[in-house]
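Next up: a single chain in structure tokens, the form predicted on its own.
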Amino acid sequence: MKLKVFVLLIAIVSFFSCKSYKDVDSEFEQPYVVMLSMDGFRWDYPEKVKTPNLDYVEEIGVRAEASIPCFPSKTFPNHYSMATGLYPDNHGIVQNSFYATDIGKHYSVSNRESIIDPDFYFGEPIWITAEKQGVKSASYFWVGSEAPHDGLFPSYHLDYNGAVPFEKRIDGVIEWLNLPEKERPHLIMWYIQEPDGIGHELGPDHFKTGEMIVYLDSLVGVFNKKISELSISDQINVIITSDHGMGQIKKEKTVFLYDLLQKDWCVNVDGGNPVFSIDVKEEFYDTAYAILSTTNNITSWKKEEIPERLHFGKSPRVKDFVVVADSSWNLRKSSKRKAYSGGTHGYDNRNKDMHAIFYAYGPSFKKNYQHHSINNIDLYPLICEILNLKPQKVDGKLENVIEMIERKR
């Protein structure tokens, strides 16, 4: 009897010793998420021109009707919302440019000193959530990744340089994925600043904007092919999305703030076309609001009266009044600055022109699955779910996106 037990034990040991390292470790393999944001890629651009590579992603993965930005539908607030799962009210980046009264500092997308200052950023971005839980991360130009959070950065990050060719960015991401396993990031966030630039210049309906969409789609094809050639391709989940859409404007349809309010009434005027946040001197408060609230082609709110659906106005960085132009209208500070035709964004986020794309594929996603519109704050809990990370308490909700996951945990 003892001999039989001994033989059985030897057989069991031999069975496990013959299994490869990959077989033994497969259930513990950490998935990958690679998320690309193409700035200003409106939800319906793929219906305006041919995008065979995005169409292919739709076939092999998930396409949501749209990704809905937070208000204001601007670049920096929304990229940081995508990273943190928080509304701008809660993560602190309330505009592309603003004066933070709580810390007495100015923030601007063109001011390097403010970009790297951790005092401006609240919440915990997904790359820090990953790093704290032992998952290496990387950022190729994602908003907020150049500032430390709790003294931490992504394992790999680069200072923003818009001159870096998009093809080189693809190669940089692939290089990270080719690193030895112990050095390799399992979360990569990367960014392309088009079609936002050409959308602003020429508008969303211009044929050259369409040409840019075709070019960007070709880059998606190049990227997908390079991903497919990796030895770990079957472990990689790819998300392709954007921060906001783009609306058509004409210079003839412009309201100038300083034609309505005298400049010396204003203490701070934050933001840019078509949305501003304004502090005025106390003695001009009622007069200013009376003028703003009765002016055609703009909508104005007192800070405390901003609609709840916008989740905006509780931050001390939001000023006395928030003013946003009606769809297709410009709102600019002064007539001394030339009005222009083309495109812009920042409008109320129920304006569908502000909505962005969302595509995803990989082992964690269903195939050929059409999903309803999502909120971009839901990306944080979605990525945490895929990477088996414990999420922070955020505004986004996993329940809003869980149906696109292949196997619910």
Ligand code: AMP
Second form
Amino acid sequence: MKLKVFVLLIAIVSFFSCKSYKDVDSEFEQPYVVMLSMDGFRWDYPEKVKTPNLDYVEEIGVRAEASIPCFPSKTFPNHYSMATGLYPDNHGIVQNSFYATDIGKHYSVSNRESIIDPDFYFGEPIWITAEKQGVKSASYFWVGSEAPHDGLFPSYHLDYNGAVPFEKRIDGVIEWLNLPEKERPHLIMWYIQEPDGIGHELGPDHFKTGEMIVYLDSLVGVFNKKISELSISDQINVIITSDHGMGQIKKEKTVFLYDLLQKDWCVNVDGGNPVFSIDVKEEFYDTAYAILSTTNNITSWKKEEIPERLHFGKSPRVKDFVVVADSSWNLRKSSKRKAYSGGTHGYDNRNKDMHAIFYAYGPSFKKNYQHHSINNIDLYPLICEILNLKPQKVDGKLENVIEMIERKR
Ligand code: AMP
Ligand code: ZN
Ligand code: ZN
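Show the form predicted in complex with adenosine monophosphate (AMP), please, because up to now only the form predicted on its own has appeared in this conversation.
What follows is the whole complex; the chain from before opens it.
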């Protein structure tokens, strides 16, 4: 009799311990990914000033030499490439501002109506891949998350407002991670618009840009601490990256487009310093190309002759000619607009100044691991792998980044 009671007790104990183990295990199988993009954070900024908090991330996780942006190395094309794993040619956001010939509408970062219009966006952003597979997602200002995709949004998203203090954004992300399990997002993408702003204004080498980097690094410290205080902290993977770098420019080194091409030859002029995509009237096509291709300090391609390595020019949204200034040169539309010294980006992505930072830590990442430069289109398959999501067919490849993650149990 006594033996029977003992066996029953063992059975009950092992049933409960088994259940709780399973619960823990199933939570482990669905980790979290929290990805921050700090706009225009050049790959080598941490070598210019002291960044103890990023250095710490490097120690406990992964640092890649750089994250290489897609061409053109501008904010909107690249954030949407990070989200979709696609080249701008394939996701449709080919510039920060452009005329979409296929749908007859203008897109511009400063025109909210266009930003929320789903007709501009192709591909499937990772938050939609997650939502469709039952994983909740959240976006704090990530490009593209304000437009619905197949009628869906991330479970949590906000209208872009650059005035929201960065500290408030940290608290917003932490609040999401403190929600009850059923409501808690497992994928969070969030955004800070510096050091891009100061980098444009004063250039990448200015001491005030350095001060901004030190401040942003301190925010990384605050964020890491708040993450470490969460009960689920050991399940959270943190990625800290950026969309592109920043190149020094001097106002004396400026090429003006309308000094080369007469304004009334042009049908569409998309883009901004230092990269434009231009349609001219048919009768001026040859003349325009002859001028553009023989002008110093810029590189011009016919749409169909853009080098393959740039993966740009197949989209109907790319115009007849793509013109990009050489490193450190400005390319502006009109000489009436004042040129300025400071910084810009948008150059050929072979230019190392265009490369961005990449750091990551958490249970899925190797510790103290140095990785070669990655392409930002590889982030989509990387995050899908960590979150156990079935990825869409994309341009990015998991094999390029698989070495940075721990083998699954
Ligand atoms: P860029 O012209 O390429 O330097 O773009 C950087 C600017 O893009 C930032 O200063 C922000 O003001 C703006 N920006 C970034 N993300 C968003 C967004 N989701 N919605 C609207 N504007 C944004
Ligand atoms: Zn940017
Ligand atoms: Zn910028």
